[in-house]
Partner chain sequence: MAAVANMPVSDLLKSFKLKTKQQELLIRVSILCLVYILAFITRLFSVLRYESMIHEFDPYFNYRTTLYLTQNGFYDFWNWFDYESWYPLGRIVGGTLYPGLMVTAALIYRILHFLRFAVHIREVCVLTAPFFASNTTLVAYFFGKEIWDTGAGLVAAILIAVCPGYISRSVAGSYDNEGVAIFALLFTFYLFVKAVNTGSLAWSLASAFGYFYMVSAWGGYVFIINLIPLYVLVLLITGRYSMRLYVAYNCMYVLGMLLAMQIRFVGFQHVQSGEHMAAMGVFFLMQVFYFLDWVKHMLSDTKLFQAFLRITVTCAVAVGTIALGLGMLSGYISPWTGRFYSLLDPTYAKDHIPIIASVSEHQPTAWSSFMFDFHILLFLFPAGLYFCFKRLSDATIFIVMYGLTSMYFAGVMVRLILVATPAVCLISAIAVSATVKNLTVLLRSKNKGVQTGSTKGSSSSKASSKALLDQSQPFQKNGAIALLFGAFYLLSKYATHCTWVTSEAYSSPSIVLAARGAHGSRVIFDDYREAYFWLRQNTPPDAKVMSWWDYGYQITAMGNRTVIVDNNTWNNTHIATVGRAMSSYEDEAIEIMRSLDVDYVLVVFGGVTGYSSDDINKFLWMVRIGGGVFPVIKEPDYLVNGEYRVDKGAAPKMLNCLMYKLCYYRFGEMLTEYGKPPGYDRARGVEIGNKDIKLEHLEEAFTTSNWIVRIYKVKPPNNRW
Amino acid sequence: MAISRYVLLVFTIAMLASTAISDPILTKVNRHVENPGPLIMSEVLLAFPELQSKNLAYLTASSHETKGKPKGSVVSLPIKAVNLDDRPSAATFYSVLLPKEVAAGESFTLDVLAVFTHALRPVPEQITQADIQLVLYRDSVYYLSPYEVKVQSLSVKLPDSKIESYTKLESTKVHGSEIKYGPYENLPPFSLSPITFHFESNLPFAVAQELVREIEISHWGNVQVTEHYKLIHGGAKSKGEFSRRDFQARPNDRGASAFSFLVAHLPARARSVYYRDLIGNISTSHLRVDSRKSELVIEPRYPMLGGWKTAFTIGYGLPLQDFLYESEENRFLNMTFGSPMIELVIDTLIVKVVLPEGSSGISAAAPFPIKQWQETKISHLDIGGRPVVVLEKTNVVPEHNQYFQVYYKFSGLSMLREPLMLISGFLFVFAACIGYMHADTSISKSSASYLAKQQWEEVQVLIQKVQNVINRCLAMHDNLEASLRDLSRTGDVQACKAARKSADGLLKELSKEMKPLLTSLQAYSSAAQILPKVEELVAKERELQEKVMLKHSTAVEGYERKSGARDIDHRVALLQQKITALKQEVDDLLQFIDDI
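May I have the structure for this one chain, in the form predicted alone?
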């Protein structure tokens, strides 16, 4: 593409800050364009130097037809990026298509609005809580134009009249926070003259590094919006200690560039509004509602100083009829694209529109270039998943908060899918319960499982009787031990012999009771696993019984011979060690059988 020769009369206004945000730079250009001929003009080229083009977030142009009138009808014009074969320097060019061709000698007025982000650089880059925030801005006093410029002037509006320094040229005037340059006449194409401004700006640099908006459509009457924010203060980084007491006492002096709240401008009929982060619900929020709008004022858990980050989520529901339009099976969603917080500059914005399962013929349209693709989300009561339209754009500013559309087809019969699934599920559960209640789940007395269970219960009864006999034998052993203690205290040998005689009789009776029990256990096949342990228990008890009787006889014999107590204890010491070991083994076997 070659550059045609036109003459422009240009008046430029550059605003370095609005009343709400500090990071974007708004540049407004008013051009009075004349076509000296002889060619017919159908487009106008806009040029931006490399310093600005990489930060260009939004660009729009509109025209005012003159024809002797100061202003005519306003028309928004299509813009597209172009590559020039003979461009003289590193610059980015855009072509503005005019509503109609301009013949030689005719003129028109062209209004251009450009928004740049991250164009202000904090200088110094780090400040303490008590310092003010100073920023540096670089530009050119001449508007970069591929055409000859007949007349041009520049007005720079700063957010504050406290200016550290600025480039002083001829025809420079300062009025408070506004600096004017020019007018300059008869400038050749691609004229540049660098200028810088170093000024105070304590307006917060609220930047969303990433914002994910999920818009879920339910044809049962609701549009659920969930927004996940990753926020950073993009201004001068805070250094040193932070005092919350000083900040609350003197916020204008101790943390003037910090921000402690944001305002989300929600639709008037927003409902079920919430605000939370990873910890949980954040109670420092206020919702103001009237007939025209809803405002959600949110406060992070801590004031946001330069370089500090936070992450949170807000969500709300909207009436479906306010945003979804339909004609037969064709439907489209019409919602705003950007964040409801106009204070934010968004590095990456991802909008996910979750459509009902069964939607088809899906497409999306936006008034500016975006990346888009589709994915699938699995949710409750879904079979194949819900189609999701994903729209992504970088470098988003409040001017992008325009309406976009998502078109799709959806049959009303598909709405019955989930209710039918629920009804079918409940019917299946009820049918299963009815079948279970009428089914005979009892076990037949002739079945193998019933017989095995009955046999095991009989085995358990026999084992309990064996344990009872063993415990009675152990009780007799304890009685014999008690008689020996009485003998050592009183010396009454006859009483000790009587206790021995009584114990012998009882132990013989218990031995008779044990024999049929062991015989019965051997007859049961289900007792094969536990029978060896029972037999081992009986054998250990008999061995213990023998040792106890031997100890008793030895002690009584010693007292009859008038032996000393030390001599008697020495004679029974070895037997006592064996008795103690055998008692422990018997207790372990009883515990093992109980566990089984």
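Numbering follows the first chain given and starts at 1. Note that the rigid core is defined as the largest set of C-alphas that superpose within 1.5 Å between two forms. Since this is a predicted model, take the numbers as computed values, not measurements. Compared with the form predicted in complex with the partner chain:
- Comparing the forms between the two forms, the C-alpha position of Leu56 differs by less than 2 angstroms, with the core used for superposition.
- With the core held fixed, the Cα of Ala475 is displaced between the two forms by 2 Å or more.
- In a rigid-core overlay of the protein, Ala365 has its C-alpha displaced by under 2 Å between the two forms.
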Contents of the next structure:
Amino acid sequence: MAISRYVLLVFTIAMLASTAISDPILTKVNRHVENPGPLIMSEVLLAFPELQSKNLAYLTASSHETKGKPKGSVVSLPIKAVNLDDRPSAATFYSVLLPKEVAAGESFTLDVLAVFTHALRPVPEQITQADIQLVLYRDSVYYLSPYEVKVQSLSVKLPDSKIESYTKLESTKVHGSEIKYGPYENLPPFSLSPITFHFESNLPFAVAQELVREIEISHWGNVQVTEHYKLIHGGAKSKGEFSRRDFQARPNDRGASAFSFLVAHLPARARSVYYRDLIGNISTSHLRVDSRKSELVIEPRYPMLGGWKTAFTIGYGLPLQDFLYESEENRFLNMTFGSPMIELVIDTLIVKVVLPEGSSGISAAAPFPIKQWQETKISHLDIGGRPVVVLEKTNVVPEHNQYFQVYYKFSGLSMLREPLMLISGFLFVFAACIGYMHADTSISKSSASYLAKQQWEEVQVLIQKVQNVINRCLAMHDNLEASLRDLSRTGDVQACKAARKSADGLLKELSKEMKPLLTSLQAYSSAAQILPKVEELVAKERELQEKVMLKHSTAVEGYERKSGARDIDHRVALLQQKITALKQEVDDLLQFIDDI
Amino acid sequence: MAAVANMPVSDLLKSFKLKTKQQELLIRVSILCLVYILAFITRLFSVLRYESMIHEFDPYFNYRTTLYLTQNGFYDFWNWFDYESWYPLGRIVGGTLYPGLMVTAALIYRILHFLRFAVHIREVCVLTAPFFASNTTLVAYFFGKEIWDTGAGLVAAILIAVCPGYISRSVAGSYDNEGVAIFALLFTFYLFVKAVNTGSLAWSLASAFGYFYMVSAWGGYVFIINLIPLYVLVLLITGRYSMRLYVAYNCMYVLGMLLAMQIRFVGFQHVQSGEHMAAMGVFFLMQVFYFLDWVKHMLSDTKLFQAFLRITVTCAVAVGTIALGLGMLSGYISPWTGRFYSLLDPTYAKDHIPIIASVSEHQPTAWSSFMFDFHILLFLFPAGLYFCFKRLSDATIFIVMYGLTSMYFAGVMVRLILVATPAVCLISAIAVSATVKNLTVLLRSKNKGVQTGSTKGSSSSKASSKALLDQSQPFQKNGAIALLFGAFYLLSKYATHCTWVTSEAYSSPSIVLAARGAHGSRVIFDDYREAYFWLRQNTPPDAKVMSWWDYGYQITAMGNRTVIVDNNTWNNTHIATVGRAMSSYEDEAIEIMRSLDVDYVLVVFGGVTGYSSDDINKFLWMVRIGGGVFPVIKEPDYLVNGEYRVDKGAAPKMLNCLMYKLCYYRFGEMLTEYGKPPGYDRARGVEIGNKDIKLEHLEEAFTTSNWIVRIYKVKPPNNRW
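Switching from the form predicted alone: structure of the form predicted in complex with the partner chain?
Shown next: the complete complex, the earlier chain at its head.
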């Protein structure tokens, strides 16, 4: 560290720019470093006064080699905070490690970009709807440096050319919205000379007091991002009345510092985007989608005047393959850290990455220091909960929108666990239903009603068997009828006789089957009501059977005797009528028994 | 089998080798499943059109309490003293609500979470009403089966699944007591009828628990506790007294009463309130009846019994009257409440309780809304009554009584159409089912004849079918077919009407207003939530908001701020105070507002958008309610020749009262419609009378983008020096 004392720095140009965006102040310092001393220099110290250091959100330094190389190839250099005992405690130091050592007499150009938040103070602090918002910015005209400075100049870019007041020094030039100071030469280390700017700024002071981004990974192909915003207008607080009439009639004049919409640049292929808050959907949003990006324009429920707060949630799904990289069981998620909203300063950003249940070996990496810990979250169909990696960072600006990674192990088979759980759940329900239907839940097995019920069930089984037999008999009759029709078409008497023979055999068997059924049915007392009907059915069926047989034999006989078709018809007609009547009766009886 | 032989479904069923019984069961169960699903999804129009949100006013309170219940547990809920409403009085929430709905929703929520479905409580609340509507269709099926047959049960299930009278209170998001109460009501009735039919202690016990659930869910339980005794009385008078009835009523009444006392809001009303005395009287009457029956059984001499009967009846009546009289005089038994009177006499509320009369759903029902809510059921209802009378039984007597009484109440109050709906559906179902059954029986017997005829040889078939046709009455078959088609036409018309009504009339959340834009696109006015969310975010957490009571529940639920009065209209004086403040001059009103610690005043104004149910149109009720307690406010002061006006010809008191000033502040500069002068009120179609409004003690804090909600801040008192 001691070497710095011998190093002489030359700030060829130091440029300070307060650019277009609301609250953050960007400082770009372009320094030219010369090493005049006898020693070799490997690092450079950057100093920030206390006023600024507590607002410092983002700091990078990049080497800018003077020789040859194209401008695009800037290399950002590692920076670390250092504590120096022999320095003024009012300043904070950062040391930049140079890519190569700078020998004595050599020179080197370094670009430093620092972003400060909450550096603009609204003065006056409260304004009415008709007032213009004015802000105050304080800085030093000399760049705070632990080294001697050869040349330095300062230029300040303000958002608007309407400047209320600024510190006038000898070498001050104003060009529209830009104020230039310097150049100053040969300044001793730690020179300070305060300057202030008081200017008009109606840019949206959108500050997210807290943003919780929840990134939930589903290996079924979706990354669900949910962002909970707590937003405040960080500019001058509004006082007095808010007149909607004025706001609608002259929006540029009355309520000029209010903002009524925000733009979020969502990744390409974002889908099922929603925008809601605690009490429901907010209908004022537009989504513009093209092949490379999706742009979501959201309007809060009401225009945001100074000091007004709102809270809302946006959510969207992203295709998994765009963000997740995997090799076998090792996977890592690669996503941007900050909010997709441009022009938003975030006081506290919490990113929660919800990994699927069963992930292990979890670690996270980010390009800047962050606080991180792990939690579990219980979501749909979870048993133990999903592991959640929580990353927290304060003072986040859009420059922090860099990629961070979460590494974990997850086996593909675990994906099947939840569907299997559902399937087995339903299976269990159905099995329980089947079990219940078959279980006998009656308490008293010997009560009369229970016995009667059981007997009745047995009777029903028997009756069903009887019905079955009768139906088979009827089918046999139909077969015989069909054989008769065949006969009238083809005249094949032999086939018809064969059909008759087989039918005879079968019908006999069926009547044999019927007998034990009827006898056992008689044994039941509860069958007493239905028994006569069953017996009637059986009798009718037998009668019908006889008639059908008779008809069949008559017809066959007629054919054998080669009688005319009309003659046969004539002879059969009477039988046919009886058969029809009987069939009707049997049908009715069957229906009747069925209805019981 | 013959009836369905031609249908492809039955072929399919045949291929499974199912018997007729099983086929019937399968068809019945699948129809019931479809009806169950239909009843659920037909109520989802609002979710699809808008979003999954709570509707109307009262449901927001229910939602807020359910949220509290799930977050803080049951005991905290029971003991909850709510500081955020009725400032500075507060409200003992646990003791002044029917907890059934909240407990049900919280239970469903717990079960779902136990089964690992991490749903939000809002989704559960939104879908509770459709879920219970689905369950109601099942109950309707079983009820129909109990009083008529399975066919009537099925038709009843289908009718009630889509009946607009019921849908109006059970669409998704309508998270109100009625959503579960109609289920509980019908379920209790079903269980009671089942108990009467079987005489089983188990069923009457079940009906006591059904009654308990109903008491915990809705104040409409009074209907049950009066209808059932009335029914028992009618059965006694018509000589249908039986042991079954004795068991069913006594068990149900005693246990139901004891269980109902567990609900804090109901407490001892069952023994202390005049509205519940009928049930107790009938209970004692039953005992006397049973006693006499026993004595008659013991005494063989009829003369002696006659004498005994005379003495006992006189004594019983005398004791009953004296007990009732003493109870009334000593104040132990409270007289009937105004709400009860207003049910029996439609003109009572108008004269005595303006706060009840001011609610649109408490108005007597117009014929058109009967037609709108019942459609063809209105014609089927008398037909069903005819069938019920034709086949009188204990069950049909019950449904007839339920139908007739609830129809009367439906005529008295619009919202009670809801109570009549299940009865109307059941009775109409009996009409439909009986008619269709009669017609199909007619058709089926014919069809059989024709079918058997066709199986004959081709030559004889014509002759025999002709013969069969000749035998029957002329045109009977054609008439039956025509009538069947007519019935199906009517039923399909009913279905389309119900769907149309549901989608057009009953599925808007009323908190989000939708209108057709100039190019046919839908324009959404989300001003209510804009204002409530502004209150929630940009006012101090302890700010007190004064508004008319309609918006109280919404302000506490969505704006999370303390209100002076809300939709639980328990303190008429407090509401009248707000009404008085709204109808006074500003400097008088500021005194009232300061005494109530009011920080913000919220008014609803439809002059820019043409939204007609705003505070200016409700203003006369504020005057009436305010004037009812504070005679300084006189209604004629705000009228000109009995006419309510806001234009130049309006009464001077009207033009300068607080409500007028707050609604029309700076409205006079505004051009609302092309070709009209500035300050043209679109809701009332006039140019306003006072365009130069200056506010002294209040300032405009926020007005929503369509001016529907305007919020004013009460300025702190001026410094004296």
